[in-house]
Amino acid sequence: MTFKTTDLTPLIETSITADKAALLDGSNAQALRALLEERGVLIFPRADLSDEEQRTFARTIGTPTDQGERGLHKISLDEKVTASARYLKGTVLWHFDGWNDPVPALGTVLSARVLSSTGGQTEFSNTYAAYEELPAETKARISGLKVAHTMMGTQRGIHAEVKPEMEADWENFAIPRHPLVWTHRSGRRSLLLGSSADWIEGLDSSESDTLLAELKAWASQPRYVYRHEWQVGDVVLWDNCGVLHRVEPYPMDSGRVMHRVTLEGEEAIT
């Protein structure tokens, strides 16, 4: 049975060559969970999993949510394919999933079904490594700070025209306050950033905007980022609790469709 791992960058991403059986029978699940926390992103090139196989693989890693059809949700900019398409324009910005949930998703299993002829690559940023390599004075400065996360932040600058009904919809979302530095149960710390991170409590708007911009620029340095060039059949698993992600812009009429299984969260943000 084939199961081979190859690290493609020093700080993020491991490519895994494996037989389907090695993914579906759960025999490598514990090793994959450990590798996921260590590396942030796992790539299974041309794994070519069917929908049911993708669900099965996801269940070996964690507990799938009930999103979509029996836990499998289609990702598209076409509202005929998915009702959430109107929010997905914002995925071109760095983000993590479940920013408005007290227990965000553990991770995501994403497979490529139809690709755009231009754009559509996905980038991932390791926010564990980004925090760990911050200067000591910056770590001291941001310790204990809390950030307001908003739907408005995830959509700002994305739409050519913002209509009143769009703003009214965004205002319906709660505004959770999360620590800027997430201390995980493992003892590791990560930066909790992304487009939803709108302002830092206790700072004036100018200082807040500057600090968030500096941290986002730090976390998106090439040393912390892996860029995936998709092929149909690729499967990617990433740690939503320690990795930001974004998709490179692609045409709305491209027909691009990805199939996603989201894993239920296991750890509250602290």
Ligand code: OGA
The other form holds:
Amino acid sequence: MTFKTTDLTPLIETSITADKAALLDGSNAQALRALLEERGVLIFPRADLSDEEQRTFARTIGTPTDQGERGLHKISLDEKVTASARYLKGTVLWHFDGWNDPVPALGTVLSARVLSSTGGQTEFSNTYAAYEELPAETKARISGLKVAHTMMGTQRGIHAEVKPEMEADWENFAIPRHPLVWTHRSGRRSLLLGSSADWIEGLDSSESDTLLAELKAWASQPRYVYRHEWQVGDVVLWDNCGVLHRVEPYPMDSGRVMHRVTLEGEEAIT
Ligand code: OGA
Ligand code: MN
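What I would like now is the form predicted together with the ligand, since the data block earlier showed the form predicted on its own; can you produce it?
Entire complex below, previous chain first.
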């Protein structure tokens, strides 16, 4: 392995110092994939990748989607920068990406281009570790439960005013039902939560709300969370299948822009 690693917290995150060439030539890709699954988030401080280098690096790890400009998508709350700005407001809530895709993204490569002077740091929570450490009786209680995921869930609570046309738009989205516990083909299990997780099938609504709130609070305990304080040029790769993420609120006109390459999903939720 031609890189140096440092774990900043016991249960999530590894920081990696590597020559740019070693990131781009794919020679470490297998080791990085293994580390990604184990640690949830890999940080490449000040890797300073150009857009093309970011695409190349992402291709060594998985299969980039064709979102945005040849696979590179601008993340901003400014509608002049990206048409999806209005949905991206929901990124301040814990979530995973692609809750409404049949196979959610494997992971994401995000690089910092322009930072906000306030807020805008990103937090990640390891939902493998959060599941593993649940009390045995909770594991037994949640085994087999299914959760309805809604666009409404991702948007409710973040808009100062909800207009009827906004609600009508959110209702256009499908409502997939996912298991609350994802059993991966590796055999490991993770909690599948996030803002899209709206209600648990078969429970009355107060029981469902209480259980979801308890599990969300459990998974966001500090021991499962890594908070990344960005510097321009940092590159972060996260495992979207075993990690929730959220960004600290930042002003819509802050100028914050991140460049993102999404890696196609490789495993359906089961
Ligand atoms: C995303 C996202 C977090 C951030 O791009 O899916 O949640 O820090 N971004 O901008
Ligand atoms: Mn996201």
